[in-house]
Amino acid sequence: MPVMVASENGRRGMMAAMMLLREGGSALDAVELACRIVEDDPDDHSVGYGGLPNVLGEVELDASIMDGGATLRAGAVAAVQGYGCAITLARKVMEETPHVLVVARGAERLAAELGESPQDQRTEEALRRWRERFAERGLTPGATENLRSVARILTRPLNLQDKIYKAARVDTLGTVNFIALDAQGNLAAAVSTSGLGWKYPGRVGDSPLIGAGNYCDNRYGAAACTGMGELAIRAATARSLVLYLKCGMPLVEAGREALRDLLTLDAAEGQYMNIVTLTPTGEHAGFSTVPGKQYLFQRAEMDEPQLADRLMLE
């Protein structure tokens, strides 16, 4: 019976993808479709079109997709500018090249060769937020005399507790991820992001890195991450959780063991990591290093996705 899990911002994508799964569609097609819908949404500033720019005002997209089948196929792109649909480009890397990861100018060249039309991913709303961030820090928008220092200042959490208290959207660490189990018993996982808001140009997080932000194996399960990507890279979070499942841990204990790995990293204030996971039997869970986080899940018999609380260490 088809099942999907996703990050909290994946509702519309999940509903469309579940329709495809109910009709016998593949998990791989489902996660790509779900990601595409979020990537095209200009109101989601953590993914695709309208994503938050880097320190220079440029939107750079990262994405990865993984097939849990016998050969563990995967494809990814990173630091893509001037083209949308990063998840579809990642799938093209998987299916039409001998590579797993293609980045920056190479990924843009590949998009052009595949017939994709260039599209500026910046929106006026995203640029407004970019300019406001400089003003909040007392900097002139576009000031780049010392780019390393400017990026470090801009990416520090700004009144994070006030934003949470006011229920404001904190999406500077945002990403979307989807994991699907289809009627044939195949798993697939997809992750897409515009990365850390106001990042240093060329910064790549965990989303396009197989084993860090995305991992999928039909035999044991799949996991995908959102949050401060550097943490998942250092702990190889997605692969670690699946490995703990391989070692025979129950799902909840496997997720909490992955959280223990993350908590040893001494993350800075405002940095967190979320994980979603799905097993070959349809068991699912979400985990987080901070309280109050949720994830989406939907089974084929459900009319709409539902929210569930992510688990933390006890």
Ligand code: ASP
The other form holds:
Amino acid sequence: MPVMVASENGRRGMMAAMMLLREGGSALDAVELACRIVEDDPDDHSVGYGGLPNVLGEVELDASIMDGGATLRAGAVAAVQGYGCAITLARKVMEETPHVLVVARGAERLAAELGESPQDQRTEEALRRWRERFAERGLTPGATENLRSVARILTRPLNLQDKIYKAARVDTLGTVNFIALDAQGNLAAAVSTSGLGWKYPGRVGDSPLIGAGNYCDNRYGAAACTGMGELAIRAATARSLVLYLKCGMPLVEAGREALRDLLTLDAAEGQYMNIVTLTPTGEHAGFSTVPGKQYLFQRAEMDEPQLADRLMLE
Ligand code: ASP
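The form predicted in complex with the named molecule, contrasted with the form predicted on its own above:
Zooming out: every chain and molecule, the one shown earlier first.
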């Protein structure tokens, strides 16, 4: 029965989490473990340690976790600096506070109170990319005048000639998400990211926002997003897909309807949205607004995760 789906960069995390699920572990533990593995990987520049920094050169992490069980528990953190393990902090918010979302200084304080060790999340490699991207466009890395240009990146109409916009479009998206169905029939979903590279300080994407980048309900299914978070926030993409399932749509139709919702947003070139989804019966699918995107899935009897194509609108 156990099944997992994930974004393309989740292979190692999925393999470890599937071992846990095969031994009877919970979906919640599986998705947290899987995210932790990607968060700790310095070579993944879109998540956790080694994530790409914001415009000022600071790494800010966002994460959320949702338990599809009867009470729809959820926890999230956003704009966390100086601590890794964002997904574990999100789970602590869910399990040890009466809140759902704790941000920035508050999340860092919570981490310290929980005994987490502070750790600079910036790697030399991520900082080198940050410096190079700005310098190669004649901008001073970290200069405050860059802030105004970054603010423009995220508003419309976009100025395609904007130097930072061009800098921002090179390899700056990325997130990891996992959804697991365990042997007890429980679903859980987790999303972790360093967000859009070179983002405005304090910018929060869809990943930590329940309903936007993450939603999970044992009765109908779960969905998680990667891509330009501003789109999934405005269309409440993860919750919408699950709501379409609740309304009785087949999985492929529900996913395509969620993609259709995104059409009205007039996304700029390079602003895509991906969704992965898993139902309580183990049916899975991936969706994307752009061609060529894939996702990972693994059933308990498979030795390793497999890639599958994400569906688009027809
Ligand atoms: N959705 C993430 C964000 O907007 C980034 C990504 O998935 O690529 O922060």
